[in-house]
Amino acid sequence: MTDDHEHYEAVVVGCGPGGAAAAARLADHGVETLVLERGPEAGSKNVSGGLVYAEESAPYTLDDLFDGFREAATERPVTDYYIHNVAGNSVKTYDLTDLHEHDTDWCDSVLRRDMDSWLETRVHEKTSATGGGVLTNVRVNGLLRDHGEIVGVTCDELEPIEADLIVAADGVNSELARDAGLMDWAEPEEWFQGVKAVVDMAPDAIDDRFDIGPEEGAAHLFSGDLFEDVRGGGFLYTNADSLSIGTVFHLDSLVEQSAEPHELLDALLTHPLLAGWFKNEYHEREYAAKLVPDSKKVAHRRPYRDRLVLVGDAAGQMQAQGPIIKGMNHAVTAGALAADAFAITRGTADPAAAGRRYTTLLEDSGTMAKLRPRRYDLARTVGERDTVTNAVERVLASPIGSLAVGNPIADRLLQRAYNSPFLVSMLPDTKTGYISLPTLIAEEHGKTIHWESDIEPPTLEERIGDLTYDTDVGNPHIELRDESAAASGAAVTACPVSARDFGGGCYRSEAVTTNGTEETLVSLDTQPCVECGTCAIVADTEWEHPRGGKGVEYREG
């Protein structure tokens, strides 16, 4: 450490749930804490499904840290939870209330712009009292080092800042995690891509159409053949006066099938099951997308280096195991535990003392066991082998499969299996669980929907046009290093604001003839970018965030 730079005891990068929890808890400990937020307001760069859980077993929840949180910052408490197995127009629904309520104190739907901006205000109040505060429109672009040791952060808009603790809560595309060599973007199978539409619906219409009260909410999940052969599923959550409807798919499957995310979302939006809720009324407020880490594979077991600790998506702390989808609650726990770890080791000469204690607290609290369930590691060694998957698929496609799944006893057992946290945590990431079995369940037990959908979602061009951008002219934040189709062609379909034969997105391909030889080349325009990070994995790019306050700004999130 030197006297050349401004110094704070703690610097928190990002003011989402994880960063807010870390900053609030640091302030509770009397730690001088500066929070740096890339967006013009917290939540303007964030997207979530989204449900925020408070688990009974968790050491911290948002309402523990922020009085009045649920009343001021959430949409609806989720009281009803279902999964719909789909085969064409046949649907078999299972009630997942038992699974939903397992270890759950409460669960609310949220919109990130409203929630995170409320948290930012509370965090600024808390941190200002200890000599810090929140600064927005600041992009932290890397780590400050002294003789190789991490001692602070560097920014686009500010001079370098030194700190005794750096909390990287800068999301799934964390530049700090990559700078430290703790996370990378090498393997598509380690990530999901989520795409979402926020759709207008009046509160009384929500109550009536979903058969809930004004202080109740519903969550619906979707799996089966409506997404063809792409591994993943859909969701619908009721908000106060809107619906959050989206899809989440394994990124490697999205690439393998050359599927276009906006078309998969539209397949859900136009399914007859949803027509019964829309009643031919559809107004889309916002289209958004993000990457989601698969914690089973990437949650970092030692998320620290020197004075740096990772929390939330930056550390891969997103639990997605079948119908269990939890991320924000784990970010909150991690952020608060990181703060506690620093308070315990405060004043220690060892720069990694807080990181080691934080790792221990994650283990002792049971958080890592949820993110990295040992049962999954054991099950995947067999269940995700191609030979095993192919054998199971052959059985399901045979008369034996229909007989095994189609009888009444199997129906009751499947209901119980879907509600078993033990079995869900073992679910292999294969076509069987996402597509083949749900489709067969719907074929054997489902009811046929006899109406069609008249909904026409906006085009991709219209969706991009409705988003808010502050373009950083002359400073593109992504560089395409290899324009060949072999290296970067997957981005043309996998990017959520690109598509084949669409010239208005980020990525497009065209045939070019040089000296009589034709080849397909890929080009990039970063202006429509929604900063999801997909192309950093599926294309050969140099990817970073736009400068503070620049790029896309989400109104809903």
Contents of the next structure:
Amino acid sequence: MTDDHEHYEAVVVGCGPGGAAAAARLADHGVETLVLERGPEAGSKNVSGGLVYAEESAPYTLDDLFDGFREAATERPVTDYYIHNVAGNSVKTYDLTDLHEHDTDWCDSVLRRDMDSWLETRVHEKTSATGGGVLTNVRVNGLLRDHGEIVGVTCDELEPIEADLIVAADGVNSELARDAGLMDWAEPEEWFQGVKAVVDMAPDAIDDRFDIGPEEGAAHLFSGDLFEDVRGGGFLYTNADSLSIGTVFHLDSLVEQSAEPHELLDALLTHPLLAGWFKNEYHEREYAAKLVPDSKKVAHRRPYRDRLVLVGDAAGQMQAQGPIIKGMNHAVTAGALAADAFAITRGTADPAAAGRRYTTLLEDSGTMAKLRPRRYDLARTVGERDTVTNAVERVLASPIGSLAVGNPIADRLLQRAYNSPFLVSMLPDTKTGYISLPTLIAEEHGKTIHWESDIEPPTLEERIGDLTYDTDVGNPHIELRDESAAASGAAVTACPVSARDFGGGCYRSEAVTTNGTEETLVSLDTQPCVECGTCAIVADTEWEHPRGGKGVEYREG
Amino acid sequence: MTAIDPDDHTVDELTAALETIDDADELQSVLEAERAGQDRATAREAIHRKLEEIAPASDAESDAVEGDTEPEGEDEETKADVDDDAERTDGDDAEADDAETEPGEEDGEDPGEDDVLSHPTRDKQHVRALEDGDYADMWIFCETQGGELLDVSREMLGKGRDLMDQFEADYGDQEAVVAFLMGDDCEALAEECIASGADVAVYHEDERLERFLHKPYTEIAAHMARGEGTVESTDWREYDEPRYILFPATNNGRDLSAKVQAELDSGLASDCSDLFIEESDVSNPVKTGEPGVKKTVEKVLHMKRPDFSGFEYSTILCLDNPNRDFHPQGCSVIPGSFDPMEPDADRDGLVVEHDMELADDWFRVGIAEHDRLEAGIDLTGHDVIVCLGRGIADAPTEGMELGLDLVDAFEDAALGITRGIVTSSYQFEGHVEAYSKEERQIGETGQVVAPDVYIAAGVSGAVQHKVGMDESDTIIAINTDPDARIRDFSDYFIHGDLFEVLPRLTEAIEAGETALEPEAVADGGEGDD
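What would the structure be for the form predicted together with its partner chain, rather than the form predicted on its own?
Let us now look at the entire complex, which starts with that chain.
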């Protein structure tokens, strides 16, 4: 032991599903485990679209690790699964239940504050039995090194802590993964950004309007021209007494189109298709945003360094391939495998033995193959090249394209294609898959919807006003390094709590006259920040999380 | 002899194993083994828990020992307020009393024969350890800044007045409140001290004393306290040293208090928040001189101070030893702890100019440069607040000027701004730039104001801003956006451009018209209440 640092056998950073699974499994192995969570309660910093899967092929699921998980911590099981291809008011709907049920033991909708705080309580019970526990309001701000080797973590609130295993389950903006040099924020095309509204709806109204029983739930996906030329889609999931409705876009596409994420969400919320479910009642409980790693591109193939292992979003383990959107289940698997790897290699002299074994377990369990399908790597090399995309686009726009997609046989084939996990995992990330094809499908096969939507989603100002913040006055967690529009201007639109001509957001564009020349500068106020990490990628910033307990606090998540 | 080796056990197993041990020594050896071995915090806790469990019967002694070693790094020895056991009180400065508080043989010896190591004050030329000295009066160091008394100086004088009036009532002896101060020009301030409650004010003037300097201030204070100097400047008193002495717990006061009390060979209770004088029963043999005997000490200054960020209070006492006095009983006082008395210019009192040669050597350390930091802006308590928001974006400097013009038009108004301005990249010209800083921010993370009239120009009305001004009596908003959120909580809404509306408002108010009547402002747009 060096110095007098406190030492634990394992330190887990972050108490989301990945951290919880790792900690619970470590405790099962009798490992003294300390869990550090920066929120005032687990779940207060977490956002997800809202479906958690248990795959038949997965080595671990949440209900394996936490008895009674589904009864206590989830909203509704998803029994119906659809995708809607939208072109104007024309919508073509496919039943994707087959795809959804492929390899699925169960799938429930969740709200993260409830789910993660329940997990936190279980994790604390388990870990305190082996000499550890969960500490909230503690932000881990970096890695502790001894002669260049990672030996522990440093925190804003506590003295440095040493550990034989460090599990970085600190989410998509993992400061530990970046400190270790394993992840970066460099490329917008490696990320999605999601925004979500949790909307009130009485349980019987949900049952009635979605035609489901009280113990059933529905998931709807949306694609097509709803969002103009921005690549992405939308989702709607039923919770016990609310709906989770959100949109997810490729970050590079958001930046290219200078699109406003909250307006894209509003485009979905106000689409006539949803009017039939809202019945002109709309009360938004919470607006939230999150960055989503694209595992196809960033899932780390060797997510460890020395005693540090990365788990979940921190390692880029978020599978988003067309209508397949799975993140939490992979984080759980990874967390539990990391714990097993440590238990197996305990006592080995090589500090990286656990990380190496964890990598092997990720491969052997098939998890890495799901996250980074080789098929995609092959398809992508041709599929995403602009010339190919353009050629395909032209064919779709021509009468031949309509003919090909528009005949009844094609319709059946399309339904089969969407339901094939093999084909879906190959969908390249271009306009074709997201917009042109669905739009064409809707135009050719769709039914026209004649409802009108009268709902008025809250303004961005109201959405920010409804969020709960504990501002760390005088201590902003993001610093703008370059305030020129060229370097950081993209954040004004891409940031989910900023907008053009809106002074109450994080990023504002301002025309400033200095010595007679006018230039556009970007200014930053971190008070409305929802800590999604978008600006870390699209602007020139020094990005950190706020201190423990500070910043935004999600009630729903 | 260790019954169990903690290294062989997980914390859980260890906890179970500890259940079988009831002997404190044995537990201690397990604890040491743990410390030497894996040193797990949780394991240590488990052992400590067990120790506590078996402790109550046997452990009063060791408890007292632990209580004496405060983690604060302060000099004083403290005791929990809840436990008023005088046995454990011992307000001496550790620096001065290490040797003295050891009971036993040494007690009988002449302190002068102590070796240097065990008597850390031995080499100090100014130490005049007294035995059975005469003490009287409460001395108060009245700190000044920029030619004025600090508020805390008046607060201490007010408290000192109360304490010494009560002292006279309790003991029948009339003792004085003595203010002492120094500076380049402080005779008038000495007079002020009398008006604020002092009976005597001793001052030392020297142009070199304009600012606080560690060495000369300490020398003068000690010189004053000991009653040294010419007969004329000291014949008002007949005692060796002050009975009590108070310093402000300011940066300079803390500095001076530690040094002066060391010079006077006494102790110090730092950062106190309450004071009272009463007798104290003492049975600590170090203080009584005889084991097993209880002695009542009169006129003891009880000095309460917050510990552990105010979770607990300690009361510090500073008591004489049988052959060595610890006077003055001294402390530093947290500003704001006490109320000053209403100044009374007619109060009688004696102002004494202190007489002493100041050695040049004491001024070897001087102040080469100084800068007075802004005290910050207090926006509360004004009749009118004019608040500017990001509506000034088109011409920030002009917008600021217009806001300031309106502020000037009122008798008692101040300018506030929104967070949106503080965090903006607007380039303000020099003459208004100072108004764009955080110290003028109104809202959740700034100041909260509730003036009679709140004029919000170009403020959209975010929730975080509303929190800071919602309680204002009358809210007038000026905005180009008729849907701006601020309209929901304004009494009057002027739909218009602040660059046009503000000058007209200013003009109307300067003309003496009651500009707040809707008709006077409605021209700018629609009046809306």
